[in-house]
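Here we start with a single chain on its own, the form predicted alone, put down as structure tokens.
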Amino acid sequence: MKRHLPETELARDERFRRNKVEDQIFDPRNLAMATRDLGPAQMSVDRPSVSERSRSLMHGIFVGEIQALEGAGRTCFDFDDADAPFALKLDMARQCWDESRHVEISCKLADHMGTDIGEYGESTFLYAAACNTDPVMRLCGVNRALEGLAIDVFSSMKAFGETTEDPILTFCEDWMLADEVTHVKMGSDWMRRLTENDLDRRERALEFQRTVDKVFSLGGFRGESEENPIQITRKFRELAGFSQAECDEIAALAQQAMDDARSMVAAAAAAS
């Protein structure tokens, strides 16, 4: 079997759309649908395009757990164990079971939400980030910060479960949010293992997960103001191994990137 596969040799059936993470980053459409003055959290409840985004949201968890599944099992394969310890591997097949369960439990609340797979299309941004030949930037852009991601996503999720009395989806959002706090917590542990002789190599990984938070915190999707459809969740990221500076540059680097998509958006409003 092939070591280091590249997202461009992934296995997708007809259904699937690729879409390139770039086109939906600075697409100005996107952004001004991200940014523009909406008023109390997008996901609210009262708002006319809830299911959409909901449904949308949804179907890019699904895709996302597949990825993350492949990107645990690559990490098993990839590495010798000089580069990856046993028990890293270990960790990373345990992972793979709880992804397999995910991609499962998304499946079902897809169809529980009306919608089908393929309806909307595939980035794979987070299988990339998996692709990278050191194993600590791998722990720091999946576990770290693409299922750090998760736990905001799964955590604002649940509390929209609640909102909408749906039980069927608050309690699917709390148990793979159980998991993702696990994964997260893996990755935090073993990025300090690995590291622990060489604070260059783990500040290099520390700032491609700025990098991949940045990316993903980009038009206003996450952050702790109002605006933001996805909240920050200070508690279980603090249970996963992060700092409350880690926290706090996470929210900043939220916070920074509304503020370049707002730019972004009146250059482009001013340019047309």
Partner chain sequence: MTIITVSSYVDCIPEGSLSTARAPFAPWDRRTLPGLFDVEESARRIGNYRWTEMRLFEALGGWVATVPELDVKMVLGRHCYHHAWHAELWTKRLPELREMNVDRMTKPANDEMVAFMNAISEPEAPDQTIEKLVGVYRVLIPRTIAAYTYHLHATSPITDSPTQRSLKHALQDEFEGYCDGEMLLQSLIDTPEKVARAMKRQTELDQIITAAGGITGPGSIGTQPETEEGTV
Second form
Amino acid sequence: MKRHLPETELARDERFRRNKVEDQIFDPRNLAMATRDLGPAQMSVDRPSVSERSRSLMHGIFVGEIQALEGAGRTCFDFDDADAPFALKLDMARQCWDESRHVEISCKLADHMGTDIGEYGESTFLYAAACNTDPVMRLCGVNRALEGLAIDVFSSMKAFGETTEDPILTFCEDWMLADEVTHVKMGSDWMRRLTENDLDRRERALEFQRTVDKVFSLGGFRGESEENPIQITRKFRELAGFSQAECDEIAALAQQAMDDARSMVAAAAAAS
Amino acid sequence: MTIITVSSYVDCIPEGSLSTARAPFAPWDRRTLPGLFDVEESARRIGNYRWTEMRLFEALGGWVATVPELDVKMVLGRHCYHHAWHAELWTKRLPELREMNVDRMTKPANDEMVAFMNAISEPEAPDQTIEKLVGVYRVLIPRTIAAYTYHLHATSPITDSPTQRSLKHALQDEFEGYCDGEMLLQSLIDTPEKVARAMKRQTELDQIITAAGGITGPGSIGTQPETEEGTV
Amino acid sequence: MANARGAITVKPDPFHLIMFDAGVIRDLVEEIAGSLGVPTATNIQLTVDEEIPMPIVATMADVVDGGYDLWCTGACFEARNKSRAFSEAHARAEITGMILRANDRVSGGFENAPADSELLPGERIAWDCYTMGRVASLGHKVHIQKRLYDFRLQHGFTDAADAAFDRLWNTSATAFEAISEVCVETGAASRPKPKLRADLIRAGKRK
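Return the form predicted together with the partner chain of this protein as a structure block, the form predicted alone having already been given.
What follows is the entire complex, opening with the chain shown before.
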């Protein structure tokens, strides 16, 4: 088996269908939707599409967990002991088990919410962030950026479960949230340890994290206003080792991602 | 060596006395002092275990992304951690056996064992799930169970008790892992052609690990004593 | 596009943003309307808002001047796993549901029901439950767990809500009064009224 498996080679059964990033980016409806007032983007029980939105998000979480499992597994295999010490691989193996459970939980939740495996397309950009050949970059991209996003997503889903008084969703999201806080903390600790004597490498890794954080703010998907379906969760991020300043930075990146998206829409509207 | 017997245990409690003095070994405690391994031999074997468990958990982690079957993917993710944790158990035990440099003792039993682990982790394609699982669950895990069980039975239950405890923890996972893997295989092998594939793969790998003598080399599960001919 | 039957219109025609064919959709509407006994004289207008993608699914079925005024987001007919592609299975089920509800408004016990824009979420989802139960009994592959989850979101994750769901799902005929009773029974009627109008999406207001 070769080291460093590209995202194009991720193995899936025939139920899964891969979304093409270009299809999403160049979807001609984006421009129209950006100028429509459909009410707040946060999932709310009084909106007509709430169940379908929560189901598609759950499916997104499910495929995201599969990719997180695959990413953690590859970190166990892709590096020599010199690049990734045993203790780091042990943590990644533990994360593998955690992500396996999350896949199981997501499958059960998908059943509960009434969706089937493969009902929605899969985007593999999450795994793509786990393909970096530098383990420190990978830790920053995956454990700090993506697992950080997972904290925000699970926290938002848990809040949705509480609002709708759905005991199953609330219970499951709470447990998964606990694991994600551990994973983010793991990433923060290892990033600091591995770059203790190489501050340039640390800065490069943090820059990579910023890039991933901005990409995963997805032009307003995540933020701190009711226009953002996923809310940045400062409380749990701080538990996971993020400083107040780092939380502020992520919030600013998310805002910037939303502003950039709006500027692009305005430019496209002006051009059309 | 003094063997504490039931009678001596009872004898040491004076009749009608309120004494709390008791024999050091309860009557049901039949452990004996000697074991087959000295400190060095136990450490050598544990070094081999650690090397094998490490190569195994790395391969399992690497395979997660290469198997399309969702249930297999999740089982590999779980077992990846089990084997990493076994490696951690051995990481902690080695310094207690006078081996402060854990990495120095973490090595394969011999070159054949290296060839075996390379062969086990070689399949990558998504249509090779059977080959991946056969290598682990029909060849390596049974050999690991055998070697751990031998160590458990052969080492001194008093002097090497910490190793025994770790072996028992690891064995529990190995048994459950073996069942998980075998059941996955039985559900995947559903045609005569797949039976032949699995057998072929098992034979290839069995040849290599037989040449290695097991995961700790020749004597992994002990050796038969030579019988003397002509005794009456 | 109006056909010789004189009463079926699908908008837009053609579609510009998604890979839907108005003719195919009109044929489906005609076939389904025929099978559900809609009088041939009835005008049916179906507007598909092609700007709205998955996962924003929403439909409305009102009767205006005796004609069926149907509206849905493009997401309703969109393949779940391929962006902008048409799914005949989803389209058939959704069109069947919309026409059943319009039929209900004409002579099915829902003659006095408020317009879709005025329905409370609990009322709407209970009516949808009754509708999709009938859609399933017509042979469409309806995901019952999906509909149960939709129902629970508005009526609660309780045994009482599940019992009401079973009742509505399995009945072949009911009336709007029964829907209102279910809302009282499950507590959905006492939930706060939504802050936003149900037809905000349809209004298509620009920012």
